[in-house]
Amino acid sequence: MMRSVLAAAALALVPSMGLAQTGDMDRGETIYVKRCLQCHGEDGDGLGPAAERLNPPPRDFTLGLYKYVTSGFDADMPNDADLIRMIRDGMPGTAMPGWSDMLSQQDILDVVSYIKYFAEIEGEPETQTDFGTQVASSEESIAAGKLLFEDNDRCTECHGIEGKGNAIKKLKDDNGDRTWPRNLTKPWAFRASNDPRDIFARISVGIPTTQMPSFADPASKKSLSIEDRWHVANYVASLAKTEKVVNPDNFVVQGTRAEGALPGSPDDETWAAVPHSTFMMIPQIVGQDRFFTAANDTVTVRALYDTERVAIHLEWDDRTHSIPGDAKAASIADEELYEDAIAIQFPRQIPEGMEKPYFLMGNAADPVNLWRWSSGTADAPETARIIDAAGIGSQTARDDSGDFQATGSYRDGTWRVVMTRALETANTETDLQFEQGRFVPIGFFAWDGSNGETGTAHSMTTWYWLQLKPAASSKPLIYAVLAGLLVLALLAWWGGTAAARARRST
């Protein structure tokens, strides 16, 4: 119920970390009511109308338990700056957002000294983050990490021996939500920034009601000194991926010309060189049965193609290798487990203006093409076939795909997959013909089998664009060259006529 009543009654908190402005409580529930109720609930214990379709869950206030914060890992509530800083920057990877933009930082100091009630938080805490003298980051610095990281699987049980959370265990939190480790490959994720103070921060707190531990507490027997906390801080922020990363402006993937064979192999070095796109992954909540808890959410894309064929290199992270059927891949899933799968999404005909069919799967109007690869189980081999859908609930699979191939090899929590067809068929009705130049809308889905995904519930794309760029011809520069000799044949021919009237005039 709401606590007008009596918040008008309590004395306001004073902000600590120095702010010399305090809340007012009123003020407060206002905002809340407007802006928080419908995810956190009236009664602030994270059970509002929304909190079904939220992954993670909205937060229980009433527990006064919080994950990110700089109090001391012993201390037993938050600073009030860490709430301030959810507040207004949001928590990226959650349904959690922003409002400096929409609330001034009054209206946020009024939010927290109410949210701050629900749990009878008062004062400050007795103990704060110790974070000594920060170690720059250098060579030496990040060396030292990397061996502390992985020393005696101290994080590497859960982040992976490249950080990208492919955790070998299940894991939940003190409510029994499920919790996936952190990829620390990818820093737009991180809840707090992947600034190697905010990095220290989580190392020395942990995570509050995850199975994140602080690496500050003595009695741990992983248990790290400040120094070093701050060289497997530098380790962690230079795992950033710094290429394949969502640019908004690029939404083509350039198709090269191969100088050799087409590459058969996932695991080719010869993909490295080619150029790669990077797209965002979303749930899928368009279609029933709508999906709001996605495991993927980004897929790098190359393409090379020859005179004959056409393949396209696919590469994702994904945290598990889901194996239905094995013992170990069925410990670490949810209840249900499936086959990890993705799919690339094309017209059945390259459209002549901008127009393109229902970005889900087409519809009966403009169906589509799926070339669809599937990971296999413990009793069967990973299948690669062509998919004739006609909307999200009308799909058929073909018993012949003809000359469709993919493969797939997962290693150390990234998923690669190559899918290769013939740039022209003889199903010119209902296959997509190839054309060097021609922009061609592709899209793209995936399932993470460990994440419970089949059918309906899986990540998606909208429409980008495939080109098969022209390889380098030398008629530009044959028709430069004869360009050239022309215009030096008119100046002698003008040249010429001119010396002859000048004799003529004398």
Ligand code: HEC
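Next block, the form predicted together with the named molecule, ref. the form predicted on its own:
Here you get just the chain by itself.
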């Protein structure tokens, strides 16, 4: 106590030393115990009480090795600024939270000086990453970067031809923990960011303790000049899908009236022109056997219909093609291998108003239909079933799924599946009956079979809406109906106020 008062007084006397430069280790310890110990452990070894089963595990500070650094690839310590940044902003896709709301810049400096102490890191790194002159992004630079990305299997070796991080082989970090090359089309999954400057740093230094190597190291056969690293960085930044994650204003899948025949193949080019919605998927952590480590995180949905049928196209990135019984698929899988699968959830009846069944597969009072497709095994083809569900533990696959059909195709880290069904069926009690213009609740579940996902272990969305938008030609009719409704509403309102007026005047 006395010591820190004196230290504060000393600092106050010498303002030019600047608070921004130094951290107070004692204050840092207090903050660490309160905020960081639970994961990073009392001794800084990453074995805190909350660390169990976290993947990636909390950093072991006693080794002094950090991943997202800008010091030179051959330096033996990070810059303070690197640690400050990760603590302030957190590391998306891991349990490491950002602390900018809770800790001041000075608090962060203090805790940095404390965590460095676990590995007795002192002084400054011997070398720094040379950023040279940044090459601005342009079509030429992106094209040059694409060539370098693919040339010599430089980045494609791990990140795949389209950069989706689809597993080609099993990678482990220095601790023996499984690591997955990042899906570079998903900027929200980056631990740092997909700003070209960040990507340049990653390419230059690599990601220490993981398989991601340095491409600035002249000893590497695949090393790149500074200028070429900027080209690759610009290319990687250009891979980002245009939607950040999801458009928060977008809750409705716009079902479109097909011009010609409904495309039955998931790879049919017609789908590209159909309006799409992308929804975030989260791990199933609300029902029984909660599951925290689901692999799939988004699904993109399109819908077309004609006078008879509706076709729903689902597209999602899955880093593994999971084929039970296939030796190569088994060698990449994390645990036991199951089929990949996806399901659409519908209520049995279009609800009146905004009421919807329980979002996790309904319940006894309000059961749901699941349209489920699974990818097949080495010995068995894909399957398409309708399942009646009344809660997460209560599912009955129908022996006869009527004319329901589903088929999928996997390419370069992406599944595409089309499901079709008649708009109306004979089972009006148990099957949803589609009607043009009505808003139908719709939800999604996905399973990555190589990630041990089966049964209640899956990712999921909440309810969204599907609307089969009336074709252009029927618009006048709809407007006529709407106008009619409006007149009725006005009459009712007028009637109501007239009644009120009458009451007031008596």
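Numbering follows the first chain given and starts at 1. Computed from a predicted structure; not experimentally measured. C-alpha atoms forming the largest set that superposes within 1.5 Å between two forms make up the rigid core.
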### Message
Given a superposition on the rigid core, I'd like a yes or no on whether residue 454 shifts its C-alpha by 2 Å or more between these two forms.
### Response
no
